[in-house]
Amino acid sequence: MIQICLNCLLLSALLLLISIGLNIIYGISRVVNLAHGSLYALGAYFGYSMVSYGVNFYAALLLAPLLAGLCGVVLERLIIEPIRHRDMTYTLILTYGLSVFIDGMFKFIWSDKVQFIQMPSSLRGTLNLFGVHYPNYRLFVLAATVCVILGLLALLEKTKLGMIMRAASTIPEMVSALGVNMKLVHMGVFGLGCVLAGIGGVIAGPLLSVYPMMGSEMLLSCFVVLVIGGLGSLRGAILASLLVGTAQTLGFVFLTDFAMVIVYLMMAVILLFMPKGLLAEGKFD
């Protein structure tokens, strides 16, 4: 039972790392980025390449997400920014096309073989928790996720940059009138979201493997998290990640063929009574 509970938290942590970046981008820039899953996979591939060439895993965990964030910034500046103020349909179609292109590049550069990021020797083995031997690496993923989320919340609530980001999510015209360059805000937010996705990709590599379509598969679960939690709500994303991760893990354990059906049914029931999600849609908090 303890192992099942920890596995629920593990999947919830991975979903949160990826979906919270997507939520930040929507909460401030109002862009639904369908290429977010591909940037998660890009972080995983960067991490795989670095570790394969002898780079320390912890260094790859730092550098690979930064490279994914840099790629995200380039995409935002060159492709997304010119059509930001058009109808949302334009960005949906554009980012979907980007995801298809990026997934194709994975096959061209790294082939379509399933790869694994080799975990460091210091994180191999298990730890005895209340009589249950649980892998050290999975505990590391949980601890790393907690640190990242606490750091993100501290950034948003305790710094001037976080204040600007929160204000830009609700009154962007006022923020712009005060002399803040909103283009830089959008660029930085997009990059931050991609960095978070890249972190998720690197730490998921030793667990879930690295392959071209990994981002598209993860993106479906992340959108369920966003819809259940409320688009633009960070605290909603945290709560929804726990619900979806728990439902999906229990589904895989007890009803293997219907795991995702349970998740979608849960989403339908929640939206039936709370159309805007568990927390208010568009409330960036």
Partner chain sequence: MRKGLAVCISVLLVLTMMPLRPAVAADPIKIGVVVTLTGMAAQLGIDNRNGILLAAKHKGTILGRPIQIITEDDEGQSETGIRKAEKLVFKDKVVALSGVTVANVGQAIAGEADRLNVPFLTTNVMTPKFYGLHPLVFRCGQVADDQMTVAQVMGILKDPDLMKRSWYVLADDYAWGHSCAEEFIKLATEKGIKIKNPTYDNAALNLVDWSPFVSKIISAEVGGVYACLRSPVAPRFVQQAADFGLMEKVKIIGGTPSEAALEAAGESVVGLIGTCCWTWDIDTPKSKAFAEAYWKEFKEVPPSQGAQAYTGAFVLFNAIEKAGGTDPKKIAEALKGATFEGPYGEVRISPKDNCMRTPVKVVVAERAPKNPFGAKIIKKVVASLTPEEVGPAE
Given for the second form:
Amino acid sequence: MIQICLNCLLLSALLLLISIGLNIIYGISRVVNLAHGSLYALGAYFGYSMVSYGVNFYAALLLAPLLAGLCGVVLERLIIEPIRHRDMTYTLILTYGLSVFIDGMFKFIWSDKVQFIQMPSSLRGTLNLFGVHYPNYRLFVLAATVCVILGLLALLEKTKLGMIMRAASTIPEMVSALGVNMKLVHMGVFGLGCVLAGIGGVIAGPLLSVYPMMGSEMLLSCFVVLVIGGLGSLRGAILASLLVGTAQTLGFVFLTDFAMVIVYLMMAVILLFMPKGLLAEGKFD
Amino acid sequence: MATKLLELEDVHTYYGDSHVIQGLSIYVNKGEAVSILGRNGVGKTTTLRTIAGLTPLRRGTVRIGGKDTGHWPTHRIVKETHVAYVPAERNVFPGLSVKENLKIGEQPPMNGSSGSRWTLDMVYEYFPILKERHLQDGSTLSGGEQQMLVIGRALMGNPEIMLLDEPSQGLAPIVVAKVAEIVKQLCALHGLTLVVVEQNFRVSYKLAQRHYLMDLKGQIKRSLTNEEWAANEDIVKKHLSIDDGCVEKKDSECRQVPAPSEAPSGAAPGGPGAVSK
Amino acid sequence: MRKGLAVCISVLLVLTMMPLRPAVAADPIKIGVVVTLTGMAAQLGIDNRNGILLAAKHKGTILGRPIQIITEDDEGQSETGIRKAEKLVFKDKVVALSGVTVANVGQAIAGEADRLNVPFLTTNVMTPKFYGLHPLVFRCGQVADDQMTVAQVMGILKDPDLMKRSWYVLADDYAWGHSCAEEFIKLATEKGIKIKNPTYDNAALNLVDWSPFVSKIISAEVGGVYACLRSPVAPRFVQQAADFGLMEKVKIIGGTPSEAALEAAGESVVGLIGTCCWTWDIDTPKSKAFAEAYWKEFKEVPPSQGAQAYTGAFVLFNAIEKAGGTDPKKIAEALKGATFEGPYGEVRISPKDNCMRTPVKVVVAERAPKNPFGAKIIKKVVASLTPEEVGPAE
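Same protein, different state: after the form predicted alone, show the form predicted in complex with the partner chain.
In what comes next, the whole complex appears, and the chain from above leads the way.
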């Protein structure tokens, strides 16, 4: 029972880590970034390369996401910023193309093989929790996710930067009329989203393996989380990840064949009665 | 001669394809309070937005403090010339507390600025109600409180010029009077330069010393001082076409712009009728 | 800035579109190879292609003419596979098609056999549907699903420890997984092997977190797991099961992942039981020679799929030689009953159903002894099965 609960939490944590960046980018900059999955994969690949060259796993967990974030910033400046003021369809098509391009680049640089990021030996083995053995690494993933989310909340709630980000999600024009360079905000937010995706990638690496399509495969689940939780709502994303992660895990335990059906059914029902998701779009909180 | 802090010369602005402002030229001296009067849709708000760089300038020049800011991005104009734009829709940030709504406007004063530096406490002194509600979500405040909040937010940036768009919009007369009183004090005590756009021209009269009468497409028909206005109330009245305007307008809007002479003298501090005592 | 980027992208596009034209002497024998080089199955596709390239190199010439291998990527899609096969046959004028990594592409191309009208010998498609499918369609190299299932059941029967255990069955949720699980359950029950969940569990194809199944297996208190999972997915399941400490109590049998996938997963796959035709553990001169040649050519751990494709391609080359030309019917005739002594012993194409009969090994993933390939994991042979044991009967 404890094991099943932890399993639910773990899947929720992974979904949350990856979808949260997507959510922040949409919430603040109103960009639906279809390349987000690819940036998650990019973080995983950076992490994989670092760890296989002997970099400490924890150092890679810090550095690889930053590198992914840097790539995100460059992409934002070069590709998204010039078409920001056009219709959303442009960014959709462009970021989709970008994801295809990045996924293709993985093949060139890292080949099409399925790889694993080597787990640090300190996180191998299992921990006895009230008579149930649970893998240390999974517990680490849970703890790390909680830290990341708390850190993010602190950034958003306690700092001037967070204040600006929250304000920018509602009335961006007024934020620039207060002397803030919105271009920098958009760039920073995109970078932050990519850092979060990168953290997800490195953390998932030892568990879910690393391969070129890993991001694009994950993107669909992220959008389910986003749509259920309400586009651009941080609390909604947390709630929705828990819902989707739990429904999927329990589904596999008790209903096996219908687990995925349940998730999509849940999405359909929620959209039918709450078309904007559980916590509706609007201000980013 | 007083120095011109803000100067617009032959300004042309578009919204998409529509040529909203066609050759506007106005100026505002340092420390002066100026109002722009005109009917709905003549381009008053667009003028303020153009100064703040929110609506792009197509032709002409905008000079603030001697700097040619016409094609600067908004954030640069605000940072380097300390223009504070207070829009008619107020734009209180929902999801931010009152205190956060004030803090987000915080900016160091301009180099060589004489005025004292604005702090949260100073803003609270002017608007005690904001201190009372500092933890409340800004968007849950009443209209008047929101207006105070956005003026406070503008002050936190230590502005040199304040662009005030329709401060009385949607407010009860008693609240309008209070807001107008505070703004008047601010200008007097802090040497703030003010450009105000108002439907309620009693407020304009009270706040500003000089008035531009704006007609369609941003054309300035004439400019007049308070003394000239008091002497020729009809000019303003005719300009705003109050009588025939009411045929098109909703009743509530009409009541906000009573002719100065009709205003009850006691309840209309600062109206031309009250001034000419 | 944008202009610069556009130029860069265009240059890249042009570069990738430029056909590779190796300088080849006049009038080569052209063989078309369709493999999956994109997506999850890409590693298998690469191993297949490499095996065929190595076979062409070793064969040298057919009837005095050089061999030209033209490779196309089907991206794992049936539609793409057919398009690429058409391009190879009608534009490049290949005399035979080979390779093919995944079943859906194999079936799609086989379905067009009449129109394509060249012999098609797959080196990796495992579906039993290929038995006697079409006079021009053959399988040689990889065993069929039914042969694999038989080998796996035989593997259990031959080991008293495995025989004692009760088994939990887990399958990928699509046609192949279903038939694989059902076949195993049917055969195992006949042989007296205990199956814990005769209705078996289906795992969604895009499943990333296997913990729900691991938890179910732990609480079912079984001694073994039979996993019909695709080769690229299996290590992920095994790795996660190992995290939970499952490998210490439970034996896992399944289709063995590729060597590259085992290397990537590392230590945690130790103990995984599977079957294959070839592993570099096979200690015969031909096997050793193949392993060394593969390592020399590609600098990768010599893979099962490579040896299998190598074998299949060699059989095809020999048949063309025997046919004395490129007439499709004559090549097909020569393929029927063809035998070849390859890296894993003698394989034979049954004239009855055009599919291979071969010896099969039961293997266990173990920590590798010191080896020239730098491999950490070896597929250790624990039992050898004869072609007669594996079947099917002719």
